[in-house]
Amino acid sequence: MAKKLTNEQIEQYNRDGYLMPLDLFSTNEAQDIRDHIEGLETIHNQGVAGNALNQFFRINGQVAIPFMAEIAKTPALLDAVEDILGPDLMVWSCELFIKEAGAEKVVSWHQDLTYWGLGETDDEVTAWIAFSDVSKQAGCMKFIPGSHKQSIAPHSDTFSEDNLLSRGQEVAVDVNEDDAVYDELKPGQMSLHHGRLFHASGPNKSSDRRIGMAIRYVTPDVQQVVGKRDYAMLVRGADRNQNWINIAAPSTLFGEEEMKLYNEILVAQSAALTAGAEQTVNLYAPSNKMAGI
């Protein structure tokens, strides 16, 4: 029995490789979340262990974060994940993507499961959580339908100043806008979609922040294929696999154990997140001062 979609959803998440919009928190809880990430930016505006705040909301924000840790815990949610993946889930990694009123940032057309080492695997969803307003005019996420059922196209590296991936990645295949379809969300509502899902965002041309979060959901059947070792939060039932290291969520903000715990995750993951890369990918470039913790 399904704990929060329908069938009908399910089909629609196998047919298309997404799901949106889903209800998850009300319009005031979504306004506390928001207003707790901007408490963050004013407190930490000169940054944590000789990294702008961003490295820590962009990359595994779980680890060193305790609320994105709560987020990605959140009943309702694994409910709805759990009905795609099944009962065993993990968190791979929790990100924040901020597009600031009227700025350029764009992500290009991309797969999720491109550079993450974890192969072309079926057992992982994203969640995507709405804190602002997020809509077309705002630069919210577009997905083209079906995209998924195919294996991983070719990417390129730009490493665009104005792109929000890591190493600008962008599909090395034409990909017709025509059929997107936009993922239009109000504050506190999610989407799900696919690793394979061809996906973009366009530019914040609205008078707010887009904000919103990213949860990467994985089966303990998933595993790294690229790197040596990776870790992950058990948040619902168990790893009998053991695939992963596994992981508990921060008990301290920026504490010194979470913080080693987090420069070791970023050393071990960065050897599949920048194969192949021709440029230093700095979002994976752990700084010597945060090395020094």
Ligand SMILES: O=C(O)CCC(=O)C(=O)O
The other form holds:
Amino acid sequence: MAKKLTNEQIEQYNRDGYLMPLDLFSTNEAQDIRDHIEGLETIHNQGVAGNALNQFFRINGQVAIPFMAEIAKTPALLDAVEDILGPDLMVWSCELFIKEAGAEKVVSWHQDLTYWGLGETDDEVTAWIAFSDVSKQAGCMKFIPGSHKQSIAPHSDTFSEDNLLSRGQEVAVDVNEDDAVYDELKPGQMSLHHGRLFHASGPNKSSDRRIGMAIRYVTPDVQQVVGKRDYAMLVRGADRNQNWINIAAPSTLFGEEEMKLYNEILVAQSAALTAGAEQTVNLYAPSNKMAGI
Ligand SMILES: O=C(O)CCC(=O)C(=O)O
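Starting from the form predicted alone shown above, please give the structure in the form predicted in complex with the ligand.
So here's everything in the complex, that chain up top.
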């Protein structure tokens, strides 16, 4: 029996590869979370341990920033993801995608699973939660319905400065923009999308920042197949397979143990995340040098 989604919504996800908009947090709760994010930006405007704060926002935030792990454990969110993936859920990465008001930053058409080393699995879902008004004008995500039914298409790396992705990767096949469906979300709403879905987002032409958090959920069946090992946080059910090094949620913001683990994970994951790249993939540098972001 489904916990949050209707049978129609589950069928819709299976058919289209995404679901939106789903209510998750109230407007006030979303504003509190936004305040928290912006508070961290103020306090850590000089970076953390030699890295830009954005490094921690953009990958594995759940390892070093307690509130990101807490959000990933929100029961109503897990109920929706459980309806898609089943009762055993792990978090692989939490990431903030922020576009400043008027910024040219975009995300090119891509399929998430391309560089993660997790194969072509159906057992990965991203929940993307809005903490500002994420309209078409603000550069919301756009999806190509049904594109998750195909395999991972060839991608090329653009390394474009205006691209929020680590290597500016984009699918090297034609995407018909007329087919795109816009993922417009109000603060506190979320969407779910499949790891092989073609998706992208445009510049933020609004007068406010565009703030969203992507949480990558996997089941214990998913395996790292490019790198030697990988790490995930069990958030519901049980991990009977032991494909993952299980990690706990952080207890201290940028604590010593948390930072050690953060670096260890990045080193392990960089094998998959940088595989085949012809230039340095700066975003995923371990935190002993300033990342170029
Ligand atoms: O926030 C965006 O514009 C893109 C996010 C994205 O590509 C993802 O969450 O998979």
